[in-house]
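As a starting point, one isolated chain is supplied in structure tokens, in the form predicted alone.
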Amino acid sequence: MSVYQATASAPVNIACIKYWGKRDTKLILPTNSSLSVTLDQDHLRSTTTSRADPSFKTDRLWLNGKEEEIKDVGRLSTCIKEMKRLRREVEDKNPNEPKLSTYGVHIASKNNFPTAAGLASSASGFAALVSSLAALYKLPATPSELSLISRQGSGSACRSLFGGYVAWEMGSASDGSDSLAIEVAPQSHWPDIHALICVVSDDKKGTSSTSGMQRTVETSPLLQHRIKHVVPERMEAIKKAILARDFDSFARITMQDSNQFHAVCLDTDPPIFYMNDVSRTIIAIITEYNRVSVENGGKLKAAYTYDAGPNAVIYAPKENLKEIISLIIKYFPQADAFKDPFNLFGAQGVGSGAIVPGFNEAVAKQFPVGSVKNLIHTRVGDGPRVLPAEEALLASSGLPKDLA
């Protein structure tokens, strides 16, 4: 009896250039391009088995050893139909190919980071469920052309279809077929830019995404204004600095979409609030960190940037992660030891962390153990995987092996 499994991975990305707004909910199209950078899957990823069966009755997904229901209009079912429409291409083409487009499927998908906390979960699990399908099915589609369906399960899945460095082109057709990502530039191309994820909080949102951004896109004159007149050039502005290698740039502009993106949700009516006094202690530090370089002769050493949460992602060259990761712990004690993936510490690990010589210290206050729950040292990574089948998540039954 044949099995027809396959299991992928795919990456968290984060937004440089952020999206907020769509202009069609349902085909999830932005109402402005967005450019983001893919971190490495061997810190954080979601992994994803798909299983084709003809005794499998309905389509069933279970989440992190959960089940989810997968609502007949919903987004999970809008992309598996998707995938079975393309697998049903690949059958008509050949007859001889087994019909799994008929098939149920099993899928079952693990998050190795916690959920819903504004780590981009939904992005790394759309990507993963639509790589592990077409895996599945084996369909010739390119990876744009599998962001337009992993677009529709949610919009910034569709940028963790690559690696390195991808944009998220709007397009202008109303049926969605020119809004997908496209590569910028490979993680080889500029592999030494590593990140900071600082874990503020891992509680749900208090005002989900999807909700948060049709409230900004029916309320805030600011969000037209960013629409029309500030995305399109800093689009332009970043892919040109990525091209050119030019850090100080890619961070000045990446900070400064940060604090848009802020701006135009405080603007909002009534106003969301996603960053908390930790988020803006970070700023502070970065900003203060940033200074004594600039006024050193140097350039921007870091830039900080937040989706819808509190928890910061800290961007910079390798070189300067040892001083950022100092700092931090100085003003943000760690409850437990520094998980060093880099080794940049050695034996020794962090101690309590340090201040570079001509930073003012009176920028922030220090806070309480646990104020920053976690630190996380990444780095830009690369995009999807099919995995071998010994690190497949359902069991020969046909269910996730957690629950077997």
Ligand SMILES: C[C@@](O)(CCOP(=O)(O)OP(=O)(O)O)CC(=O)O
Given for the second form:
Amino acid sequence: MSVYQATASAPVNIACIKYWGKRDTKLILPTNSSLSVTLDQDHLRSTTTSRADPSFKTDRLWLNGKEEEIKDVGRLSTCIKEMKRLRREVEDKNPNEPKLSTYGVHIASKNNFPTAAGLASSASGFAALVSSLAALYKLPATPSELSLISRQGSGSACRSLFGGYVAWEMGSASDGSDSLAIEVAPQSHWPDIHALICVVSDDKKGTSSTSGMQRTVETSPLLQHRIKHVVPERMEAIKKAILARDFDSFARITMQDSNQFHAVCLDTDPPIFYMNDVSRTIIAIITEYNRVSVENGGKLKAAYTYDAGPNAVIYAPKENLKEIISLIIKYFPQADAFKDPFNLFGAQGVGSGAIVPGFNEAVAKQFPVGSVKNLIHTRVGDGPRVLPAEEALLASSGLPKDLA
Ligand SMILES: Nc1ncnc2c1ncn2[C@@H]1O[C@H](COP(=O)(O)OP(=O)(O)OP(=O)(O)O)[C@@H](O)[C@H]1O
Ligand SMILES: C[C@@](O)(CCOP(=O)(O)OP(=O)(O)O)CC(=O)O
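Switching from the form predicted alone: structure of the form predicted together with the ligand?
Okay, now the whole complex, with that chain kicking things off.
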């Protein structure tokens, strides 16, 4: 008997121009376009196996070995239904194709990093789900077409269908058919961009992105200004910066947009706070690091950005990562020795960190060990990958191999 099964992995993305606000909450249509960098799946990824079988009575999904309910009108069921609809089109065109769209589907997924902790697990998760079903159903769909579906799982997930530098064009159609992700530039265009994720907290956050952004839409006058007068120009400017590999402009826009996103959170009634003292101190350190460079006739060397949580993501050209990691470790001592996957520090390691020449040490105080729990050094990466059968997460029984 044939086994119909496919496994795919998908990356996390972290936005430089933030998506915050929906004009349609069911279809997940945003109030502004956004733009992100896809991070390397060698470090952070979701992996998903999907199997269709006539013996499966219902669709089921396990996340990290634990079964999740697929609610009737929920986001998961919408994505699965949409993928089955596309499969039906394939079957209608070619009657020899097995009728997988009529079978139940079992889906097992795992994240190799904390779930629901502000590390964009919903983005990689829904992108991996859609990619594994597209491989299972042998869909001829392009990544942009698939992004229309992962968008309905979680808005930011549409951008994880591509590697490199990705825009989510907000579109204007009321059915959402033009609200999709496009590639601005592939990873190979500007592979030199690295990212340092400073994990300040991996707890579940207080205000979810979904509910927080709706409250902002309903109450923030500043959001209206942002949507109309700020984001459209920033989108054009950052695309230009990426195409020209102009880090100075890229960094300036990224930091401005993170700041404005947190300003609209503060402008929300009641206000939403995602950053904490540690987050703000990292801003002060990066600001001082850039000041030293600019005052010596140089350019911006790093850009911070924060999503709906206190964790910092610092983007920088690879050559600056050694200094940046040393600075962060100086102010935020680590419990365990930092191991760099790119081996920037050689055999002696980073030690207790270091201040760069000319840097005003007094911009921040040293925090206790554990204030930044973990540092993840990664870089711009590629889009979803279809994986070989050995990587499958489902056993022959049709249940997850790592059933919790
Ligand atoms: N691998 C996965 N497969 C399917 N769904 C997933 C997967 N990983 C996460 N999700 C879904 O995403 C939810 C977490 O999304 P949430 O937005 O709360 O956190 P986050 O994505 O880590 O944070 P943020 O979006 O603010 O960066 C999970 O509860 C689950 O429903
Ligand atoms: C701050 C952000 O990370 C918000 C992400 O919001 P989500 O995509 O998690 O929201 P839903 O569409 O409701 O699932 C900014 C961004 O990724 O652009």
